[in-house]
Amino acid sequence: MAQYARGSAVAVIRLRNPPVNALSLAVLQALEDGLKKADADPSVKAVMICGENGKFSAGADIRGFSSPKRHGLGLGPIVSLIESCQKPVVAAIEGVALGGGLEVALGCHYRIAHVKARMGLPEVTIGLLPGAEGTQRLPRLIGVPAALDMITTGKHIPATEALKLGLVDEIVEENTIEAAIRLANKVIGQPLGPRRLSLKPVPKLPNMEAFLQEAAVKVKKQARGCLAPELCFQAVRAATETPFAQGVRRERELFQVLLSSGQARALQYAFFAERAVHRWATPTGASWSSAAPQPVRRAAVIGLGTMGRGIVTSLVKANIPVVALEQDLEYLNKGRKAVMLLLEREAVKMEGGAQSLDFHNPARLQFTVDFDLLHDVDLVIEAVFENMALKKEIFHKLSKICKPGALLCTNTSALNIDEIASATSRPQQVIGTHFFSPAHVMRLLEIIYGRHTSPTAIATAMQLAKALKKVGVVVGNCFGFVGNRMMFPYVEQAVFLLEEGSRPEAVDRVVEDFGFKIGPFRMSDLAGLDVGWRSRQGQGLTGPSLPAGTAARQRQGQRYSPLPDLLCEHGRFGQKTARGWYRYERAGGRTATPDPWLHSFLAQYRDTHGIKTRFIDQEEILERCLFSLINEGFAILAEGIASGPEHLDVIYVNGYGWPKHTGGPMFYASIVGLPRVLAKLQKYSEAHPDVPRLRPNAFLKKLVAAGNPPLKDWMSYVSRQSPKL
């Protein structure tokens, strides 16, 4: 509720709806009543609007968007009501003013913010635009470039930046509410016309048209098929071209378009799915509600390769003291340099700068080759390369050195957690923490429990994810876990498509047009083709351990493509060697150019193996790549490796660049319709009977037979046999 209180000549309206003072219907009604009361009361000379408990307002409740009808009490008219008030209205912004909360502040005549407050219009991130006249008021206040940046990205800005932009009139370090009342008293009787944003013209740019055209291209490129940023742009553009009232009408039209689009539904699903995965459970009955985490006061990281460096950086940023260990001094010094460079860069991005990270302090970050220094850490993350023997040797050592309660984590992307745990005397303390590269940037952390992992260990790993500002998702133990296991059939299909007549750039373009940040071949070049090659050699699929006389394109009676192996044999490892599926300007270069050598290599390969080249259309490329990945998702759900489809979606959106505006692979399947996914898989499976991963999964068939139930009900159809863990 909004509370109305009269002190002296300034009436105070306080937004009250814990925890973040969301603008519910009751709050809006009370705000309207308070404003009308203040306007009608002759003893009131000014009004101050603030929030309860040190927060202004985080905006409308997102669940309100999906409710059928919002009783006609819109926020826009209330913002207009604030602005048209005959007495000065001052906003006292503490904590956050986000979305509708910031729009309320924009309706006020003056704005004061606490130095630690943050402001933003994040509607774009849930597929919408600021729908309470914010796209019209903000550009009038801070100019078009800054307003576009805030509205199309949804970013939050600190009060110091808001002051520079002119978004707030003043920032204070002490009591914001007292300062706002002082300001309100000071401006009593001053003309309000110049302070009403709807009456202000949009600040002119010398080259407005050219700027807007350039901005439109940039927004479209960054949006990658997502509607909301583009429509946000159109709403701001309307502010530059039409009078206020007409701009507001345009904003409303565009808001309705977004509200009724499937993208807003998908983005809101993704928003709630990310919150749902915090509530983890395992098939044995352990869950978030009954397991308490252990405190992590000190951590260690073993191995300072790419992953280890990113993990150390993440821990330092989270204020967790770290011991970083390498096997010899040469590697240690190389690793130390790289970590320091990463931390310098991170410090530049942070408001407090290097002081806030304090990473030159050995109590915060220590480099060593001495395992004995790990005797008192609460948690160790092993990040050496994917080699089972090496990992087991390290875990055997840790089991002897670390204190009894220490959690032993392995950063593996596919190896068996139980086998790693078998090298220790405390398998209940062993857990997989699969970070994604670059580890200090990527938000996903796959947390993998083994047969013996204790609920406390899972809870501690989830708590660590939270401390590192990552999205932790708890999954079961199988080869590749969830993310990489679903990735295998996707990449496999991409390579088969090349064998049959496509090209890397054609496959990547289709996948990127769908909304992926990067297609399978550019991704493979970035990660390094040698990584998969080593893994396949380890599995005996290629290399010296392959039995003589094995058919080039068959393994255990299934179709196999040796193309990636042949590329590696030619020394083409991707970006690191300037040659892979593409050509690069130099070793380590980033710009992928289609390579004529590869095109003739593919033609030769098809001739050698008698494969008739055929034209493959975009639909087939997309369906074979995506539906094979989704099919594997159904297998994972049926086996109890993940406890719900939203877990798979959160993993794919946060770790694999799946376009968020389609919700994730399983949500996307539910929108396409499971009968269609099944029919297409059947069609492709019949055309390629030697590719088991195209055979529709039994659980998918079961759901279609049950009448294509909504995604939230899928798990009630899983046969509850003993979990396969």
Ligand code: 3HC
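Numbering follows the first chain given and starts at 1. For the two forms, the rigid core is made up of the largest set of C-alpha atoms that agree within 1.5 Å on superposition. None of the values given here were measured: they were computed from a predicted structure. First, how it differs from the form predicted in complex with the ligand.
- Core-superposed comparison between the two forms: the C-alpha position of Ala184 differs by no less than 2 Å.
- Taking the rigid core as fixed, one finds a CA shift for Pro206 of 2 Å or more between the two forms.
- Annotation: Cα of Asp328 displaced by less than 2 Å between the two forms, core superposition.
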Contents of the next structure:
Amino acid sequence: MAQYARGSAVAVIRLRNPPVNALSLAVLQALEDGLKKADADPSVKAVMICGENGKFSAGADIRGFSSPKRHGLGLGPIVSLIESCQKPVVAAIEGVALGGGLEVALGCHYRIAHVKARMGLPEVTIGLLPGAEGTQRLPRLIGVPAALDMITTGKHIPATEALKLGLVDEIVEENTIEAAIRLANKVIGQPLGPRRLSLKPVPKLPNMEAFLQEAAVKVKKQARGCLAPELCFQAVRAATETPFAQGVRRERELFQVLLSSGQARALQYAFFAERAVHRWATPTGASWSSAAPQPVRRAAVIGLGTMGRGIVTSLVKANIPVVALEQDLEYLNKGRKAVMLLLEREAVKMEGGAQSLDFHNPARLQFTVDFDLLHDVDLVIEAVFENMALKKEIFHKLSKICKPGALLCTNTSALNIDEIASATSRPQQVIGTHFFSPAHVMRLLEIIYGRHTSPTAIATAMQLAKALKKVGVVVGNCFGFVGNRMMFPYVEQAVFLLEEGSRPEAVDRVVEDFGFKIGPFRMSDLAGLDVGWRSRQGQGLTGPSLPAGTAARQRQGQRYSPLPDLLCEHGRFGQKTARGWYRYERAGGRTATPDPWLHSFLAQYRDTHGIKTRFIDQEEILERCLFSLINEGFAILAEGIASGPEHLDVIYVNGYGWPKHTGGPMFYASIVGLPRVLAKLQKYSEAHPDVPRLRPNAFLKKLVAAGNPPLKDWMSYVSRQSPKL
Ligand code: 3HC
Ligand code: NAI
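Output the form predicted in complex with the ligand next; the form predicted alone has already been displayed.
Whole complex next, starting from this chain.
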């Protein structure tokens, strides 16, 4: 609703729809009624629009886009109505003015914002464009380069930046509403023409066409198959080429194209999925609604290698004092340098610079080799080598040294949380916090509870994720947890495709064209082939512990590819050795070039093993990689390792570079259609009977037999007795 009140000469219209004052149909109707009333009332001389509860508005009601009744376009005419009002209208922006909310403010003649307010047009992030004339008004107000940047990235900008750009007229530190009423009183009677953005020309650039051409290339490159940024660009371009009314018509056409695209649906699903995972639950009945987190006032990180340094950086950025511990002084000095470098870089990006992070202050960041210094921390994150014996030794030590309530977290990427917890006297406080590399950048935090992990521990880890500005996803304990477990079949298929006739660059191309940031072979070169090699050696799949006489391409009756092991035996560890699935300009180089050596190596390998090279088309590459991953996802759901498909999708979008505009693997499967996924898996499984991961999962079959129910209903088909936890 929008509440109308009249005090003195200024009528107040307050947008009210908790929690974020989304512009539902009811709010729009009340806003329109309020405006008409104010215009008609001769005692009203000016109007002020604000939002309830310290928030202006987060824009159109996103849930409304899927209803056939309204498509967000009702807002445009109301923004025009605001602008054409014969009395000055002032927007008082507190909290957020996003999307349609900012478009309402752009219709106002004046904008005043609280210093802590944030503004933006984030429609692009949910697959849309600002459809209430925002693509036409914003460039007229702040110029094409700044408007294009805001509209195509969807970024939120702070009030201070908005003031610099001319997006707001004034910022205040105290009461925004009172300041807006003062401003409204002050401007009564002043001409409104110059304040109506639709009447202003778009500011010219000396080289507009060249600028637009360059921007178009950049937007396309960054979009990686996502439609919305390109259509946002086209709408802004229309503002530079046509009069306002014509630009608005173009904006509407483009908005409709996006609205009916599957991508908008997928991105809106992803928006709500990210919020749904906050409400975690475990099969034993623990949940977010009853568990309270413990405060984390001080933390420690053990191991300052690739992961530990990023984790320390993340904690410092979140203002949590950290003790950073290494095994000896040599490693400590190396780790300290690396952390300092990361923090210096982060400080440059932040407002307030190094001072705001205060990382030279030992009370905030302390480096040590002394475990005793961990006696009073609230939480420890262990990030040492992936070795069970070492992890157990460390957890045993921690359980003796740390204070009784301290949470003990491990960053293991696959090991058994229960086994690690068994080395302590307090397994209820042991939990997996699986960060992704680089840990200070990647948004995902997979949170793994063990058999004994307490609800308080889970709630504390979730709270930590929030403090670090990450998205925490609670999952159960199994080898590889959710993300890596689903990744194994995908990588396995990619390698099998090479055995059968494909090339790394062909597989990567197909997967990257689908929208992944990076294909499996580039990824493997980046992460280092030696990591997986060591793990397989540990599992006895390769190396000296492999029993003599084991068939080269079989392990325990299943197909196995020794290709990655052979590459490692040739010293090809990926980027770090300048050779892997590709070759690189130098050790540590980033530019992957297809390698003729590898091509002839593959040909020779096929000869040796009597494999007939065949042409593998793009469809097969994509389906075998993605559907095998999805198949594992169904197994995870059936076992109760994750409480819903949204969890898997949030993990994949935020931790594995899965293209967000397809929603995530499970949403994508629902769009492809489960019967098709099943039929294809059946076909590939028949062709490769020795690959168990291609065999369609029973839960997938069950859903197909149940008539392909919508994704939101899938979990009601999980057998209650099946959770393994
Ligand atoms: N519509 C419907 N629900 C919304 C919403 C919206 N625009 N924005 C937020 N919500 C809901 C969330 O789903 C959540 O619901 P829940 O409690 O049931 O899970 C609740 O409001 C609170 O949201 P958050 O958990 O995200 O709260 P935060 O404080 O972390 O963030 C926010 C607040 C920054 C406003 C964030 O919610 C956000 O970014 N919202 C989306 C903004 C957006 O994309 N606006 C554009 C809409 S499209 C549009 O305006 C089209 C127009 O151009 C025609
Ligand atoms: P790394 O080898 O880069 O660093 C490990 C660090 O631990 C080294 O600096 C080492 O000196 C230190 N260390 C070893 N023993 C120690 C001890 N007793 N006391 C204190 N410090 C000790 O390893 P990386 O890649 O950072 O991995 C760490 C953990 O994170 C592993 O469990 C790994 O599986 C996991 N992980 C790794 C990811 C990656 O992309 N590298 C991603 C997600 C998880």
